[in-house]
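What follows is one chain in structure tokens, specifically the form predicted on its own.
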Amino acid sequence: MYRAIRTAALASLLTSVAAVAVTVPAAAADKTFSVGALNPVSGAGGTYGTGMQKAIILAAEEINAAGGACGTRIAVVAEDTQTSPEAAVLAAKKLVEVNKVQVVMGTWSSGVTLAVMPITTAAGVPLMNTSGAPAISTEDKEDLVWRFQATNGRFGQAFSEIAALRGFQRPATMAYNNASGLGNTEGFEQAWTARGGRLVSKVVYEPKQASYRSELQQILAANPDVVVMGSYLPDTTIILREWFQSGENPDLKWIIPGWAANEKLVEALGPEVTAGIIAVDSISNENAPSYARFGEAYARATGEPAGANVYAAMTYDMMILWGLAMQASCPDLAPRAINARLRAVDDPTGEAVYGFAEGKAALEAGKTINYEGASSQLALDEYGDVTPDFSLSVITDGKIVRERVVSLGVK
């Protein structure tokens, strides 16, 4: 299911030149509406990042095929965030005042997102994200912020859910030092509090370590019987050799994020380190005719299959919403009038639309529209954050299974 999607061809496509040429009709070439796509194309995202631009590029085409938002095409300028907030900055500063685009659409990391805030806000400029600390949300004073992954506390709700649905007693926590990290066994530790629970221990460790035994052996000292993480890939890999090579608590069970624990992580350790992993992700709008759409086009462009990339659908859905917001918009395509007009699109009591073409017929009939997603029924809350469901996965004899769905419900 999270099978590396960056084949060498597709990432010298995107990376290699600033703004990507997106097909449009001749109708709608006399106007143009910029949009920044910041992807983490290299590091600890770069499994994804690829992906995540070809989706923005792939729903800027369906919009410009259907006549462009409020006869305006798209052009998409791409950048890389190489998962590091000093680059992301340095790359976000160069949409906003070089390239002058209108909205900004996919950064990857909470780190990442949380230092380009600033930036974009400041300009006027919208942030659509897949990160998770809950600060993004606090910290959006302006309403210009918006999530298409599920909050650090979402996620912590889904690993007490499925911690409580198999039996585990004595949690601990491991937590990377940083916003998402901390974010994701946090909220794990209040809603297991939350039951009656208690955690045996909980350690936040450094980045970029080349050892964790320290932190390893006070975790294991308190013989809890599951480990919920807060962890990228790299760390994750040392944390579990180190454990799998101690031969401490063997029958020892983690719960992980499926950002860290991912086909990469089996390639790197083997089936026998790995085998019994519980990997927890937020998964697409998989009955949804968006999600039908979007697998067919994506699968075409890269050769992979949708569910390899869960964030490429939540930037597909990126474009598709801003793109039906400009038509609800119109005439008036100022970058905070679309902006508002964001969650008129999403409204739970408008007719269901699944894709661009068929929300701007029916925007111009006068209808009110709600656009299910591809990744997820959207319905945006009051900070602009999405609930979808999550997956239960098991990594066994070095795959991964999903075993069941858990909805935490639309809040």
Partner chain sequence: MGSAYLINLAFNGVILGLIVALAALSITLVFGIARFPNAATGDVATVGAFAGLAVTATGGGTAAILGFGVLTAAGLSLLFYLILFRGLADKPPVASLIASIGLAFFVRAVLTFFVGHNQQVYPLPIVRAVPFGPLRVQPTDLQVIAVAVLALAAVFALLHLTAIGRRMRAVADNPDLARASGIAATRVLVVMWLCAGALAGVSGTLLGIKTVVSPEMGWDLLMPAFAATILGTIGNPVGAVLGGLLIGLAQELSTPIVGFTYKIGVGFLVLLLMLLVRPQGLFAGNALVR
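Just so we're clear, the structure is a prediction, and the values are computed from it rather than from any experiment. Think of the rigid core as the biggest set of C-alphas that the two forms share within 1.5 Å after superposition. Numbering follows the first chain given and starts at 1. First, how it differs from the form predicted together with its partner chain.
- Once both forms are fitted on their rigid core, the CA atom of L165 lies 2 Å or more apart between these two forms.
- Relative to the superposed rigid core, V280 undergoes a CA displacement of at least 2 Å between these two forms.
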The other form holds:
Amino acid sequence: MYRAIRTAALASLLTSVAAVAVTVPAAAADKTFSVGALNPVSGAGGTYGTGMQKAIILAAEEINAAGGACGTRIAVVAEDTQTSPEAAVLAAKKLVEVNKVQVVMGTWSSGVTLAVMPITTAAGVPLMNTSGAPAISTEDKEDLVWRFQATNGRFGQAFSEIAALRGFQRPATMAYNNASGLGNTEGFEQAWTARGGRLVSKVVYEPKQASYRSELQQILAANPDVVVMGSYLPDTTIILREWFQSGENPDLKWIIPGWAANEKLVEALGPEVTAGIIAVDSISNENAPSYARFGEAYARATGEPAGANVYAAMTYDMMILWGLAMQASCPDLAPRAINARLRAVDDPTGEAVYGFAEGKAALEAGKTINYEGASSQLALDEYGDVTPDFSLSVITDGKIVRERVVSLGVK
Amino acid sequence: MEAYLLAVAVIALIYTLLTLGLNLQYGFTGLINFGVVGFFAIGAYTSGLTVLAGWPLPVGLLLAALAAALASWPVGLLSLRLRIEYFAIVMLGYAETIRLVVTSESWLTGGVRGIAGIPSTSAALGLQADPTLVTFAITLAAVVAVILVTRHLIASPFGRVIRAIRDDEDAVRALGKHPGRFKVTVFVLGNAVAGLAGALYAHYITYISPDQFVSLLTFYIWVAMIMGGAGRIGGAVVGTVVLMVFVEGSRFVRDVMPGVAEVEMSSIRLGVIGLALMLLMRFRPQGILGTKGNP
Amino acid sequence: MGSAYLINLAFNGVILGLIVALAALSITLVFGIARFPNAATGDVATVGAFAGLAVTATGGGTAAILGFGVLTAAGLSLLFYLILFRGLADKPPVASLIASIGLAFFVRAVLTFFVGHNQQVYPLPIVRAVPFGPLRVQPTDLQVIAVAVLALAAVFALLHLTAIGRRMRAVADNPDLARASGIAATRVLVVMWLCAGALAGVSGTLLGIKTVVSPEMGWDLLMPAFAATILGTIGNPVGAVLGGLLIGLAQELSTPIVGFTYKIGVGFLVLLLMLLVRPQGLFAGNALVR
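Target state, the form predicted together with its partner chain; input state, the form predicted on its own:
Once more the chain from above appears, this time first in line as the rest of the complex follows.
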């Protein structure tokens, strides 16, 4: 398994270098537009970063294959945030100052996005991210920051929607003590109490513990019918095992974010313990032709299904949407001018398009367009945040079976 | 390129401040401070919150140094009663406790969500200039000031006493001097410098959260100090430069060596830091530049 | 918040404390004889846990995991002594301490380089708990208790009932004297490092059985283990075990008052308070000797 990831990582890196190398000489004759891919290739986000970077390069290739945006070829310069704000700040400085990129895309954790924002904004460079923290919207004073992932609050709303659908009455929450863990459970609490419900108990736990028995004991003592988690894989593994072993509240149900309730969890705990767990995840725009095209290209490039990395589809959309905005802004390719066009190519009243070439043709024909992304319908709101759908899956016999799609609706 | 190098230089100067503070404590006095990052965090949060509340930048910087000094006072007193190895471990725990407090007291610190939108140095001073340039100038001035003060201190009678404490504490006691007072003073001074460094960091990065203040930074600083040679002021500067060239240089290594994946690069970085600590301790405890006999 | 709740909390504390105690005992042995706090202890424990993982691939159960994990950790510990710490013996203890931190980083870097950061799990059956009155005891807890007690008993037997154990205590008491009186210091050190590595291995594999196996697990275990070592006086095996239990109990029993996020800090607070009253630790002196 690891070998496969390593080979894939190596292969994608080699191809990415090759891609950049191929782009540069061709671009010498032409105009080029430099795009910074700033992804969490190592550190906590390392599972996703390489795929995110690859997706940006795939989208850039798609744009270049269609003759470029506004007659301009896209050149991608990649950097690693190491999932650390300090390293990300220096990487962003390098991209903006040394490589002269005019847009930065693909920051993943909220801490990194919040640290990079002041740098890109000061340089007048837009920043596209996949982070969850609400502060990103409020700190973005110049409308230069765009979010392609559901906010923590929307995740919480989805949890609440699902708990209500399932008829739960007595929910409790357990949160890993970080911004995302708390964001999910607090978002849930807010949405749930707004429905007139109440929580029977809640616990925030410090990560990296040998046991969460005491935390669990407090939750179980309140006799909830469902526990909503804001958690990650290792702590979820331990908590569920300890719950099952204790034999208490055997009928208790769990609502867990998809990044923790996945195949690895089933592999670690087996089908009996995980039976009935409700996994919630933001999902890609799976029925859209854009997703099909992306999925095929991604699988060809990385050897992995697109479903294995939801963030890759998001970064793919960043690049395509940016390319369409460049086309719409033509011939003015100043970053701020293009930035101002992003909503115009995601116009709900426009003609739906599912790829760059199609969108470019429609724009050239003088139409308004609405890019329907691979990751979601996009529908950027007033804060520059997208509105993805969520999936409700139930683990049955060790398989993660999708039961339905939950839409929160465009606000 | 210049602007990027300037950005790297700012981080390098902030690390240099930390190394200078640690060097005063360990290099000149023999105090093992494994809690550097804790005082760095206290400085960052103090100044960040102060300036966000509308106070001018100099007040923020001053309060940052004071808060870090104040927080190190009680553990400094404790150090007098403990064996040095005990104290080393206590300091590791103290830094971790500071991080826990910052994480848990979210009414003040924003908890795990951190504090975003801290005014940059130039914004806090009401200047239109590039914040990196302004931070660079202020940090450089701070480094120069700390170097001058340290040199003055070392050459003074006070300096002779603290070096004597490092080399033979009992002898100092026999001369009728109280090593304790000197040790606590040095400990507090060094941590005040770390607090100042934290403040500059906060106004440079403009976003702070608990996961930026983990013990790895403490060990980076130890590596920098040991490489440069403990007990040498110039060594602190050289050590930090070598460290930064290595940490940032690895970014460019990939451009010429594409065969190494980023994930592996992070393992390699940690491994090289570890290897450097082992090799230095084994073969050159006096540092890269140091000569034998000079601690 | 009835007494049943508190009894369960206390039991959780004991289990946690035993795992910490094993690592603390490893640290205290090294400290008592080689005279420095070994920060690589946690990462030796991690390697032990990963070695255990390797045998599960060939169908090994709990005994195989423990056995192979312990052997690997003991071997590694000896190797580190031979190539690193032996050469540092004539330098101040701080040099060994800093080198051990470097070693800890290096070991973790090598692990993450080859196995990545993903968690792994021993494929052991998950069994329901047995109720003992208000207490719910999981079979893995009984394993932890049994293995920990056996390991501790073995170490104490080695120290007090064997010739090499007596020599170890003599070296701990006074290294110069021991050398002068012709005690083979190298043999003592070899046995000590094997023993310390084995203890770290037990602690790592038990932690892996209870939780998940990841490259950071040992480093995270290090802080509480260090605290337990100091609490029970460095160099004192009984103290290390009691220190581990005390920290485990204090952490869990404090949760109704301070909440769950501060409980890690409570262990440290206990340590600070104790140091204010008894700077040398709960027990006096280098009690390996007694």
